[in-house]
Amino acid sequence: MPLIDATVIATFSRRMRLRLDDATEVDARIKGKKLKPVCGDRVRAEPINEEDDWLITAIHERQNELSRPNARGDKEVLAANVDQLVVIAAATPKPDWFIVDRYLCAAELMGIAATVVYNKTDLEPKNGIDAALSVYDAIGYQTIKTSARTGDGMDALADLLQQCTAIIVGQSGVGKSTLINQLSDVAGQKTAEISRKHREGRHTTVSSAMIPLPAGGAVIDSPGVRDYAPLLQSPDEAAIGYREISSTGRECRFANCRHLREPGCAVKEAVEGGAIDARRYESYRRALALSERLSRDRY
């Protein structure tokens, strides 16, 4: 049988769930040790004689990839071929806006749209949330406030996700899976079914899963994190990942300005004048330090 194109819709370490182009879903394993498919990948696969499993033999070129550095500083890809990144913060756990910034930085480097969602609006505390979200509104990011319990903002979130492939990310406990279950009436059943089936034997629990949405499109439900950092190949990428710093930086005296202590730095002037949010600037400084550390470790 000839090789068939398919999309990876769930990952379990070296085990995969594929959706073929005719909408059939099959289980698969990976040929060799060098291939590392992730959720969202387009792959070539073939059935294995006298087995239910299929075999993934190749990964098509990716349009983009969400990645992070692993413990050794090497690239770890989390998802591929995504149109939209939705980063969730919530009343609980306490929002870490630096994590939000780092996800937005990744979206900028991927060249995709990004949205900030504040979830659990039915819970306290609410103080300061509008001010925090207004920072993102001011630099062109869409923000939505939601509650799966009350339905607040769910229509706006559903409209945002129509006809695209999105990944929903954020800290552990912010309610990503609960929101997805509200958006798709098959999500809870689908993820439970996948988890049960692949919890047996040497299979692991689901690393990530792509859930179809009723109005078209799909969302990738990724595991929650305590922290996240994008993989930055150079200090220049740190500035590219912060859109207000990238645009203002064009006015700096020096083309290679890092926006730290250089004379004639338009970014520093904008921070001092309040045109660039001071916390976002501190977030950029941290990203820049990360990129420099990764560069040292790499070379």
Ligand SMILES: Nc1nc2c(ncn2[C@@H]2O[C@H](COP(=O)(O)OP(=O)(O)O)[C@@H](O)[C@H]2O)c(=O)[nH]1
Given for the second form:
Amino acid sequence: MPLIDATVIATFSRRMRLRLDDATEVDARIKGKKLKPVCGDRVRAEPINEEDDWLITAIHERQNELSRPNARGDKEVLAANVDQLVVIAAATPKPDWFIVDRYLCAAELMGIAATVVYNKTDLEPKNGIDAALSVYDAIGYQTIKTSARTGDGMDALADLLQQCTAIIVGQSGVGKSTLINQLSDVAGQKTAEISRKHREGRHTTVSSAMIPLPAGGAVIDSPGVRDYAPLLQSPDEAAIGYREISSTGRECRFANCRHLREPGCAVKEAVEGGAIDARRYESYRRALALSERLSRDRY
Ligand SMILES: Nc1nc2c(ncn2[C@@H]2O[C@H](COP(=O)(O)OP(=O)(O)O)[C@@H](O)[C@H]2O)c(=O)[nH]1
Ligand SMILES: [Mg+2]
Ligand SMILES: [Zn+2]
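Can you now output the form predicted in complex with the named molecule? The one shown was the form predicted on its own.
Complete assembly follows, chain above in first position.
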């Protein structure tokens, strides 16, 4: 039996669900300890004699990775080969816009499109939501308001996602899984069902699953990450992750300006004048501090 190319469509710790290129799905284990496939990976696999399981023998080169530092500061990859990031905030739990910013920062570093969704519009309208969303609109991110309960905004979300491989991220409880269930067709529901059974059954570890969409494309329901932070390799990357700061930063007097206390800083000026949102700037400063802490710990 030859080696075959496949896509990882669900992960349960070291067990994987694969979609082979002939569209059949199989369960798989991983050869050796070093290989760490994630949802979205393209892999090499082969059947195992006398077993239903397949064996993953290699991971093909990734187009991109959504990653974060683990407790030791090393890279942990959450998903691979995605072309769109959708970050969800909601009426409940209370939105943490700093978490939204950190996911957007990751999307900028990956070089992929990102959208901000505000879900649960059926609940009591909260003050300040439109103002918070308009900050993202103003810097060129699409924003969509949805209710998985009433269907409000779901067409816009479905349009956005068609033909893409997207990942849906955000705080726990904002409605990621519910939105994906609403968007998916019967085939998708089946995958969702399989992943639910696995999650509740013997494989109780955090898992992620890629659900096909009726109009083409697929969406990854990301694992529960309590407090996401992107992996920033250098302080420069913090600025790259904040698009309005990196574009305004080109006007700073010094090319290596970190936009803190340097003279002739166009970013500080824009924050004082209100052209750059003060909370986004604070978010950038936190990302910068985090990256400096990480690189100090590493060297
Ligand atoms: N009222 C309301 N509740 C929602 C909506 N979307 C999801 N929920 C509820 O929010 C809770 C968390 O949803 P879930 O999809 O598990 O969130 P996840 O942790 O982001 O995957 C569940 O009780 C859902 O029924 C919505 O649009 N409106
Ligand atoms: Mg969920
Ligand atoms: Zn500056």
